[in-house]
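Coming up is one lone chain in structure tokens, specifically the form predicted alone.
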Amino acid sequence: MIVVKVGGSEGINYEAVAKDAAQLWKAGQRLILVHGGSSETNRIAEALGHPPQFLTHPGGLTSRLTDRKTLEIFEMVYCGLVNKRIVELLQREGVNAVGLSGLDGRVFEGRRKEAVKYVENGKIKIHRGDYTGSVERVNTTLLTLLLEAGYLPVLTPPAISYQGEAINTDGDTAAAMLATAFKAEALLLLSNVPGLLANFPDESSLIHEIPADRVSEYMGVAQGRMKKKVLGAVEAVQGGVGRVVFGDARTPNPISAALAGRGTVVR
């Protein structure tokens, strides 16, 4: 089992991605594609009138503040709009893939926080009323019903919290779960950008592998949403699947490519 995470930056070749996915679903190599949409879901709630807002939190991440009508923006785009495209691109390619949110089948479900920490011009802030929250389990045997029956899935958040409401949650940390879950193979994270970069946006700067217990060593040199990723691998791996790839989804062959270690490796 492999599962592909890919992005939802500007520049990724969706088209490429599923090309390269339904030639090794059709040699047999069972995947499931989890998938995000940021840059489109931020253009279009411009477009809408309800920019994005985005928190900082102690730690140095960043994340989306998500109330109900952001939410339901992040619905359309997701569920909608790049799920259905990616579906559509692997349709094409012949293969007869399925797509679900996290909230269809809870195949996504967490727990929705009660309050955001952030900060706010040097002091720590309590958000509350946001839609987020982290996935904490996964619905292996609705995914599996799919696969064996011959379906690819396609998934995206949002998750489902346990009270039954609808949660953004990272499309990351999710798909880590999902290869967990599974004992996956591989967890590839495809992105607009070719792996982790010692000197950010210097893409000659690659680090080609990063041991899973020496991670605290490149903490330093992730950037932005990538200081989450590494976590997020690095907690794959420990959870038993076989290594996590940042691989570049701009190229042709991303899924390949990044199979053959092209990127950066967590072991």
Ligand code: ADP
The other form holds:
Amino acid sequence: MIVVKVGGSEGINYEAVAKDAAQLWKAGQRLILVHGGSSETNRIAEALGHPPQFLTHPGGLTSRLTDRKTLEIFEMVYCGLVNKRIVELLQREGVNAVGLSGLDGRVFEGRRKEAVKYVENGKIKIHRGDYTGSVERVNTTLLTLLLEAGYLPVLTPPAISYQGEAINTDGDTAAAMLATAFKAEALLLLSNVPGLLANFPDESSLIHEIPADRVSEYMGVAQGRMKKKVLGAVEAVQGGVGRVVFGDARTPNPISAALAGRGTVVR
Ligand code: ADP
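Having seen the form predicted alone, please provide the structure of the form predicted in complex with adenosine-5'-diphosphate.
Every component of the complex follows; first up is the chain already shown.
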């Protein structure tokens, strides 16, 4: 089994991802796709007059402030636009893909973090009423049913809280949990960069390999959302996933290239 997470940033070549996934799938490779949609969500939120807002947490990580309206826009884009675009591309390639969010069949389950700590002007504040949380469990039953019947699952946030509420969740972490649940041989995190760059945004400074036990040395170079990817990678490898590759989703065969070791390999 391989788990492929396609990012949601500018420049991702979805056609190439779908073509490559279809080729591997038809050759017998078991595969689950997970995707993001952040840049498209920002664009549509702006257009709808509800511009995105981000919170910076005390540890330095950032996340999208998700009130009810943001959650609805998030669902429109992730579960609607992006998910159906990928399902359609796979169907055109002759693969029977099925799009699901973490809500459907409770595939991604976690705890809602109603009160979120954030930093503003150097002070720690608390934002309440957020629809966010992190995936703590992956329910594999529905996915196994689909895979055994020959369907390729295409998964997207949101996740579902234990109380049954939709929660905005980080797609990289969800993909890492999924890969761990299936003891995947590889987790590929494809984005709009060649991998982890020692000297971002200089693409010639690609770090080719990181031993999982030395990841802390590399955390310093990862900025913003890249930090979450690196943390997710370590968790996955420690959880029994064979290897994690940060690969480039702007290239012609993004999945095969990452499987062949192009990008940053964590093992
Ligand atoms: P996606 O939504 O495609 O998963 P993210 O925006 O979450 O992508 O993360 C990828 C982004 O991380 C890159 O587009 C880049 O701007 C940023 N980034 C920060 N630090 C680094 C780094 N050291 N190497 C590579 N990318 C980095």
